[in-house]
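Here's a solo chain for you in structure tokens, the form predicted alone.
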Amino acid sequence: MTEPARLLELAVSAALTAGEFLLDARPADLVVATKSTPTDVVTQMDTAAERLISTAIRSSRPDDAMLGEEGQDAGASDGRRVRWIVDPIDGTVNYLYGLPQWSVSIAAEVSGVVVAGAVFDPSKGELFTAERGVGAWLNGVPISVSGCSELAQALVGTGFGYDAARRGRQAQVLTGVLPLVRDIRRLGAASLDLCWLACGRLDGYFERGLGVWDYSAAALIATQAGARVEGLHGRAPSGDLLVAGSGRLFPALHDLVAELGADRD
């Protein structure tokens, strides 16, 4: 096996273990704390799942770096050291409410480049995976983006920030997008939005305010399935903005959200 293949195998194992734990152990009375604003929730399950993932990875690779949404930040990747980028529950609010649209996301990064990624949707039993330069798969079956090339025919996913002022601005942007596309979907888990783009369930996607753990694994999956995943004007995707679509749809979606100022609050 290549090194990325070995890293993918470990990412898959850890994601499956954490996902099964989160599904089976979800308590009826989740203890809710707040993050940046009252509507940005985190549960004890997030923290427990991240510990579970960290333990699984470090049992095999104790010297690797780790970046996790729930607080772990141990170093960077270089040519000799892998960094794991982990979101134990992407779609925390969905998980909290019992909505079956959340995932466990794990990416392996080498020298600043994600080389392997796994996104597991426990509610549906769907495992999305990718290895850089090799391909992307859903439950082991190769996947690819849709053939949509026209905005008017595009089903486009997006998401909204937790801060009320940012959501207000995002609503303004949405009024400029909605009349020009087939329809909009707001599903509540960025990693699954990108994975659904990768397998043709969505044609395009854009969102401001994502963390690197939200999209690292899923962006690799989408690009290996034929999508372009970028920021504006050739920049890398970031918290400022992420835009994604098939190679034929991407330019039109990019230009639309750029014109609407989707990267500004």
Second form
Amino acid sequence: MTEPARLLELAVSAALTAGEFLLDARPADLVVATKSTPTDVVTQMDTAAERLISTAIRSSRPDDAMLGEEGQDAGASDGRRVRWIVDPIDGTVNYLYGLPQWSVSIAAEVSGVVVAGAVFDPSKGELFTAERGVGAWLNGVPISVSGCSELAQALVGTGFGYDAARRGRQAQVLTGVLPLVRDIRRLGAASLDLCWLACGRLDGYFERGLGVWDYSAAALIATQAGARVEGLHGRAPSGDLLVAGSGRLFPALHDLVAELGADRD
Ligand code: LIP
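Having looked at the form predicted alone, could you now put up the form predicted in complex with ligand LIP?
What follows is the whole complex; the chain from before opens it.
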């Protein structure tokens, strides 16, 4: 078994363990704290799930680095070859409200390149996986992006930040996109937006302000399913902007959001 395949196996095992815990042990009274703004929330389940994932991974690979949204950060890579990038609950607000659109996202990075990714959606029992250079799968079945090539026919996902001023700017960008596409979907979990793009449930996606833990695993899944997932003008995707679409749709969506200044507050 190749190293990426072994890393993917560990990512899947940890994601399934954490996902089942989050679904089965979700308490009625979630304890909520806030982070960057009063609506950027974290619950005791986010931190508990991240601890579960860290324990599961470190029991097999104690020397790897880890970057987790809730603070499981054993230093950046600091020279360590393998780094795990973890979002224990992507779609935390959906989880808080009991909306079935959230995931556990785990990516394995080797020498700075993500080679394996797992995104588990426990509410639907859907496990999205990918291994660089091999493929992308939903519950073990190969997946691929839609054939949509026209912006006017495209169902496009997006999302909004937690800061009111940024949301106002994002609303302005949205008014420029909405008349030119089939429709917009704001589902609340970037990892699932990208996985849904990977299996043809969305044709395009863009969002500003994401954390690397939101998209690292799902970006690999989407690219291995035939999507382009980039920043503007050939840059890598980042918190500045992530744009994704099939090879035929991507240029039109990219040029539209670039023209609208979607990478600026
Ligand atoms: C969420 C993203 C989503 C974005 C939300 C939030 P979190 O991540 O997955 O795409 O629109 O504002 O950032 O905070 O639930 O891990």
